[in-house]
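There is one chain below, alone, in structure tokens, taken in the form predicted alone.
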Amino acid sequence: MNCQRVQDNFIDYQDGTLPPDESATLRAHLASCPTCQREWSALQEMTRKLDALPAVEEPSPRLREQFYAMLETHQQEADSVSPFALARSRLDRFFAALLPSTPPLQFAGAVAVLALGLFAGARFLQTPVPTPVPTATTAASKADAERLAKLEQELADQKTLMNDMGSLVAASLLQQKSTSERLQTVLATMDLKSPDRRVLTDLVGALALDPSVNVRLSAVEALAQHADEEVVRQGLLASLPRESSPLVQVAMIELLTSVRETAAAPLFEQLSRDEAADKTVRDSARRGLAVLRTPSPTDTLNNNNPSNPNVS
């Protein structure tokens, strides 16, 4: 007999119900096994403590009567009829008569209700139309249009200023006696390295209003070395549309092209398509337009320079 079986038989051995031969074997094992001796001692100690507990007090007859009275009350409440039982029963019968009782009909009814819900949702719950978000392309087009409108306004203002200023300068030039004298005046400015703004204004006025083609052509040559000045560029842009001589037109187109004046592109475009203009003027305008649309070596160098912060 091993320890586990010996310990399983402790209760029967203690109650005296274990057979005599097994009791003799248990006693022999218990005499030689310290582990089973500790378990037997613990069982004896627990039994002794349980025997020392006070006896449980029997419930009094009064407590028994109260318990049965409470049980009777709960039983009566459970058996009483609820005031809502009749209405609930009628509702149950109504829905039982209205709704189908067989599974196929119940499934068909559920499908019909689902279809009705989808139709009502599509009919009455309209999805709000999202407001179109301005894209980067739209913003860029708007910026280009605003820049073009601003440029056209500046050009119109310069034309007005040129007309007012040119009238005064032309009046001064026309007061001279002959074309040769006005021409000599224009040619004399070519020797000036840094003419003041008044001299440049007089040359622009001669370009715009002098009746002599030679004087206007000489004015273009005199202004060429000062084409980096803003007043000169604006004077050329204002004078080109009113110029009638092909020689002067070509000279102004070549000058504006040489300084890559991008504001001249619309004028070049207009002259290149003007069938009334001289052929040499149209061809020169086309060449100038092609040059303005081609990136300059300086722009290409700046675009290839990653350290240039102004290049996008």
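What we label the rigid core is the largest C-alpha set whose atoms superpose within 1.5 Å from one form to the other. Numbering follows the first chain given and starts at 1. These numbers were taken from a predicted model, which means no experiment stands behind them. First, how it differs from the form predicted together with the partner chain.
Superposition on the rigid core between the two forms places the CA atom of residue 150 2 Å or more away from its counterpart. Residue 39: CA moves 2 Å or more between the two forms after rigid-core fitting. When the rigid core is held fixed, the Cα atom of residue 24 travels 2 angstroms or more between the two forms.
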Second form
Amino acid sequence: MNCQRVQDNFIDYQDGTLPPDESATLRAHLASCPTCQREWSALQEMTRKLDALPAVEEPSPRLREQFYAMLETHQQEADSVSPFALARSRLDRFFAALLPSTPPLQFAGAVAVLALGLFAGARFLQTPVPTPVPTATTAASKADAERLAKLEQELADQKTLMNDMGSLVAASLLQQKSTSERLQTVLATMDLKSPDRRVLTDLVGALALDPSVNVRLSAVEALAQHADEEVVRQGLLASLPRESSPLVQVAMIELLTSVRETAAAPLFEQLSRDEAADKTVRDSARRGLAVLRTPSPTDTLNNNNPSNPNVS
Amino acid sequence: MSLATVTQFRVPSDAAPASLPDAVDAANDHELMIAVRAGEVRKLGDLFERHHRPLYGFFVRLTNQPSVSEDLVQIVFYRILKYRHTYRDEGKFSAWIYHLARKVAADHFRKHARTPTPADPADFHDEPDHAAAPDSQAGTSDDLALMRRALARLPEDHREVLVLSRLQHLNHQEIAKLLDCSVGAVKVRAHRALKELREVYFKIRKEQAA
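Alright, leaving the form predicted alone aside, put up the form predicted together with the partner chain.
In what comes next, the whole complex appears, and the chain from above leads the way.
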């Protein structure tokens, strides 16, 4: 057996923890190996000397005194709980008393809160206008009613504002946007029972300046309902000499004729003689001129009366 | 020396269990420490009475400085109070107290790395005992002084394993747990420490003889 391995087992052998078969092997080796014998006896000797060291003397009384002094200060610290910790523990106890302590109850509580939330959500989110509930004479429902009245008032305000805005927007749309949108706006003004001056001005503006024939034509049509307005007549008179489209020219001439605008006579005469103008325009102008020169029975009473030109 | 005396002589490692609390005491220790942890700080007094002597012995063996050792014992008990919340339910109190003691000793050695461990018998406060020893024990007394000096010259880790196993009577499993290594490693270290102790011992004896 290897001497090193034998010596590695010395400590266990010394402690008596080496298995019996290995102990036998070790003893057999020791009997035949002087080196290991010396090593073993040296180990034994040192162990014996170590164990023979007398127990350390008693510590001085100072140790005990110091220890108990320290212990006393710690006990006092442990006894005197800080006010913060006290407040916190009270708070903890308060909430602990409020809330369920056992897991099943805690779970039940959580489920109950969830159910309540779902119920409340389903009830109040689907009926934004609270229907009068039989039990609605509470302060909360009163507040709701007040809030509702306020909301309705606001809604009405918004509506009137929208009307004003609508005409404004309609007017402003005339100046920009696409042809179809302008057309739509002009047509929309026809629905207005009593358009304000601004709308009429814009329509006249459209008649005079809009690049689209269709828009100008529609404008004439829209203005026909308000031809008794001075603004409209002046606008028509001003636009007619500059109008290039025969269709619009004819429509304007017919409108002016129908309202018996005598101020249009020189214009009609000029157009009927204009060689460059379209034949239908010239014909229309001549017809209109004839109508205007024929005095209507009502002319003396009301110049603005749009009577039938065929009456004569 | 006959072979028989060499091979059959055994030094029983469990010869002096005086400083080792038995199983009942260990359970009692544990209960006391649980009470201390719960806030009954005064119960640490019982643990102090039971453990301060072996703990003091451990520090004296390691440092050879009795008054320093008293301070170190005090530090260990202070740390027990300070860290009482970290004491675990399954923990063994004696293992825990040695664990703390080792850390305290390590802190001490780190702080005083420059000052060597006093090895001269004149440094010991039990020196008067030495002079008062009867003539018949004079040889043995010299031998003990020599042994103390040899032990003091060992490196700390070797001295520690010898103190724990031979003087504090901890078994190899307990030491392994304390040193956080295997039982085999503890045995190897103990064996090496004994060999080194012997070398140092004979070296000192030679120096004295010269």
